[in-house]
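Heads up, the chain below is alone and in the form predicted alone; it's given as structure tokens.
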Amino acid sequence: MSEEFLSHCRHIAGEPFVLTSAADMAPFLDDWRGRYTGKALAVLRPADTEQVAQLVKACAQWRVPLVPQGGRTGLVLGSVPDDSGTAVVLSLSRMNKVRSIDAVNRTMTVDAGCILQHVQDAAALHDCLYPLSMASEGTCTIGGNLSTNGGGTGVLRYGNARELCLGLEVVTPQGDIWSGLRGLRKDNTGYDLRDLFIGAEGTLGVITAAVLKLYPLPKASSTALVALGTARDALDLLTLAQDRCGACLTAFELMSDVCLQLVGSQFPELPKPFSRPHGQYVLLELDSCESSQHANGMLEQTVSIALDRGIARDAVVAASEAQSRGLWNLREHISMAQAKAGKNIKHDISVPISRIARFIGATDAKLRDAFPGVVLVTFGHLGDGNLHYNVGPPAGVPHDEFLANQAAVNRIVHDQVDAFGGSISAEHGIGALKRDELSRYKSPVEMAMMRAIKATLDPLGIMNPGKIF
């Protein structure tokens, strides 16, 4: 049966784009962190939406599970197959065209395989901004961003991937093409099908294209790194910055001193803005549609008030684009520094912004009681309540040995998240990694509704099986 199926796939996509050898498939089977390798019957690389539709029809006919895949930058095993070897990987990497840009309507229509950075660059050529931004933007794709409802650093002002998408093109599990590529801000014509597929992690269909929102390209940006004593001070600074800067406040990133010490040890060439350590730091950025003087003046005033009120202990305001990039590099190198230092237990969580300081204090204490000497690497998008709350081993404890405590660490962290009214997944999705945790924290009613939607749209259960459910 598999040979007949694969022969049909070769007829659809072309022989070079149906990969079956172990060497050819290997780059598509590892997860981003290198901790898991799946197996696949084949890797299919369609050239366009019509080929996707025909391949999905073939999968439905032969009952072959399929795993949609974009840039493979996910952290929850959402885009890699399991170890059964029965599924095919459907890589959309060849579908990477910008279909059109409407600068007046401020929309861009792109293939799902477009790399995020390429979309940003294409928008800029038309004096427009596509504001979704994240550390993996040079590799991640629009389809993956939408399938996980990615967030990144600009959510505070612009919203996450869902808010930045007006329309979708989707291939259903039956191989039909739903063309919902409408660049409309208002369209009240029944159920919002778009929102079903955004954040569904490829379990309901394959996103093949999207209409994205664009914004005016800012005339100037201004960046500062502010040193603080506690996370409570960071919340006070956020309130001050929002009150004084309003919609100009684009990014508000929290980093603990542990984060900056880690970055400094692994990347000594990066800037060292302060002569002595502080408990917490906030990287904040303002965008202005007026001028650099407007952005710089607003930021300098805000920082000055924070220092006068004792909210901030010290601050560095970037005097050039190069200095701004240097400050951002400190934030964006945290995950890379962690990877170089060794394995750790990662959490992508969110809690109401007003409760973040109490959450950090209470959860830090519980983890230190359970695992004395544990290293807590806490950073994230404070402006939207999203923390990357990562846990490393005590000094002298081998990383692999400490990873054996992952279930116990997760229970402490996730129970605390639940107690504070938060979510165990803020922007990375559920995938296979958090599948069992989901049913613990979602109500039976929520899980039943989600399963009903899955069963209705994908009755054969071939779309990204084992993910979310």
The other form holds:
There are 2 protein chains.
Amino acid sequence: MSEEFLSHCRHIAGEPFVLTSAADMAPFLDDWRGRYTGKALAVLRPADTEQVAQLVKACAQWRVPLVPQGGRTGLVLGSVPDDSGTAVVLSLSRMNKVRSIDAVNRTMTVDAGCILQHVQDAAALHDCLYPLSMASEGTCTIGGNLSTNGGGTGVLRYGNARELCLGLEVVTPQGDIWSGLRGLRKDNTGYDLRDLFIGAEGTLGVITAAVLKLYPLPKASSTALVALGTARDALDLLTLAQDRCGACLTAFELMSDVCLQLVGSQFPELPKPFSRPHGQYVLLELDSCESSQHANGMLEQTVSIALDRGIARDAVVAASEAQSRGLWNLREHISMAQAKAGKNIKHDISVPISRIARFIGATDAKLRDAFPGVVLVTFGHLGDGNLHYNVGPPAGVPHDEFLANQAAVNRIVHDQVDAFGGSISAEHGIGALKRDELSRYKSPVEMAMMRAIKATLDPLGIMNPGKIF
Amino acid sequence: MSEEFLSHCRHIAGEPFVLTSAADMAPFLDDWRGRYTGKALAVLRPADTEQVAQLVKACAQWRVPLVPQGGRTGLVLGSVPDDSGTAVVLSLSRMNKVRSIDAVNRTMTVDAGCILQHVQDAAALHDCLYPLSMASEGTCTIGGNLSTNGGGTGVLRYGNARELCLGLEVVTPQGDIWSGLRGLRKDNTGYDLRDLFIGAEGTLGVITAAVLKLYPLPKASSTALVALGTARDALDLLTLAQDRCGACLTAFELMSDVCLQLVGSQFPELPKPFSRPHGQYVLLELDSCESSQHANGMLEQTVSIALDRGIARDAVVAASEAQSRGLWNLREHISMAQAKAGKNIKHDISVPISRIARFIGATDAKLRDAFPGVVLVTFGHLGDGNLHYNVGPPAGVPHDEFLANQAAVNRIVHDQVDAFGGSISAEHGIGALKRDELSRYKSPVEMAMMRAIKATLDPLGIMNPGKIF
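What would the structure be for the form predicted in complex with a further copy of the same chain, rather than the form predicted alone?
Below is the entire complex, every chain and molecule, led by the chain shown above.
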């Protein structure tokens, strides 16, 4: 049976693009963080949407489950197959063309397999900004960004991947092509199917192309690192910065002193901006459509008011592009510093911004009660209410040994998130990793609606099974 | 049977809130534009979400169709019942409380029956802006705004009602309550049900409350009316204004000279900003989070560059709040001037912004071919690609007589919209009015997915039947 199916796939995509040997398939089966390796019947590498449609039709006919895959940088085991070896991986990496750019409409139409950084670069060539930005941008693809509703550092000003998409082309679980590549800011003609496919993690269909929203390229930006006593002070700084800078405020990243110490010890070559430690730090960035003078002036004024009012304790405003890069390096090296120091228990959570300080205080206390001496590496996109709340072992306890507490730690953190009206997955999605957590915290009414939609759009259950549900 | 049902409804909502006499029901049955009056078995006026849930359960049990209704200002016959007299109207007007405001999280939680203007006012009391704004804001309600994904004048900067909503509370067609009142900027836990209910025009459930997104109140704004030769010039002005002003640009409204002449003749007391006529005009507004000096300076520079480059022919920059009001009055009196002059054939359409000038040129030509002397009253939210493209009779032809051409005119305009990759309903929705047009222009694949979702979430078909489908 599977030989017949594979031969049909070869007929559609061409011999070289149906991989079945272990060696050929290996690069498509590993989890990004190396926690898991799946098995597959084959890896399919279609050249265009028509081939995707035909391949999905074949999967439906032979009842072969399929796992859509982009850059495979996801963090929740959403784009790798399970270990049954019955599924095919549908890699969109060959579909990587920018189809068109319309600088007046501020849109670009791209294949799902386009790498995020290439999309950013193509937009910049037309003096436009595609604002989605994240650590994996050199590898991740637009299809994956949309399927997981990617976030990153630009969300505060520009929104998630969802807000940056106007239209989609999707191959349905029946192998039909839905051509919804509209470049419209306003379109109230029926149900919002676009936003249903966005964030569905490939469980409802395969996103094959998208119309992305562009913005004018900012003329200048200005960066500061502000030292504060507490997370509560960071909230005051956020309100101040939003009131004074409005949409010019493009990043507002929190990191605790534990984070900065960790980066300092693992990467001693990075700058040390303050002579003495403070409780918390905020990296904030302003963009200006006017001039660097405007961006700098606004940032300096905001920082100076924060110092005057006692919100901030100290601050460094970058005087050059290089200095700004240096400050961002501190933020962006936290994850790497953690990885070097040893494995820890990670959470990608959000709560209403106003409750963040209380959430951190209460959750830290609960964890310290349960695991005395535990190390809390807390940082994230405070302006979005999104924390990467990571839990490491007490001094002297081996990292691997501490990981045995994962389930107990997750329970404490996620129960707290739930109590604070938050989300157990702010920007990474559910995948296979958080599936059980999802059904624990979502209401039965919501789960029932989600299951009903899944069952009606994908009645054979072939689209990325075992993910989300 | 229906007596038993009504008696059960009275038990749930209380005697005075189940209206059945013709006189009591009359105010809930008329179309806003007076084109139609429906019939109902009763008008139900629940006090809270629990009552809505019980009433919907009763409707499901007795198979009574229900029509959710907010301020009844919709323009596509979406919130009035058909003339069978078998449906009940479910009016949410008594559910009009602001439940809470969180100025640090920049969110407010409101009942669906809250009037838009009251929401704006409540936000302003906390130095926050709820940016949704439209002509009907003194009457329309948040539930209706969300169910129709309302647009209006703030979309260019802040997006439609959809982009301004973080969470919903919904009563499902089964009478269950989905408590999705999350105040989170990032939440990637499963399917985006929120955006499915937004814009569903009450066909999938009843929105009973929402968490709305707030912004800092701008410190100042500045308004100009710019005279241009053609719509093509208006596109150049838009690109220029976006590049120079970024997110400070909050409104960019196009109106043709026909519009301004019409307003001038019907409302001679309004200002006449230019001594001689030009082809097109753009009303543009900037907001600043800094100062009125900043807003004025940026606007004056932009206008002056547009004049220098020959994009603009003349311009008036408002020197006061009163002058700004006067310029806005010209824009906002177009619909009223049209109504005074007599009925015309209206279209609420969008196309990609870059194609607007060509769309207007080509569509005007086709209509003039088919109906020599026809008067085209074209205005709208150019920055969103949204035009109110209205067609009036040639001089001497009575308005009522010309309306007989409605179907033929619609066909020409909507075929053109389709050819230009546009939408036949940019911001008004489908309702009962555009149902047949929808199935004409949507692809069978998209219609099939929409019908599948409707059938699975509302298997009894009791939710606002005859709307959208």
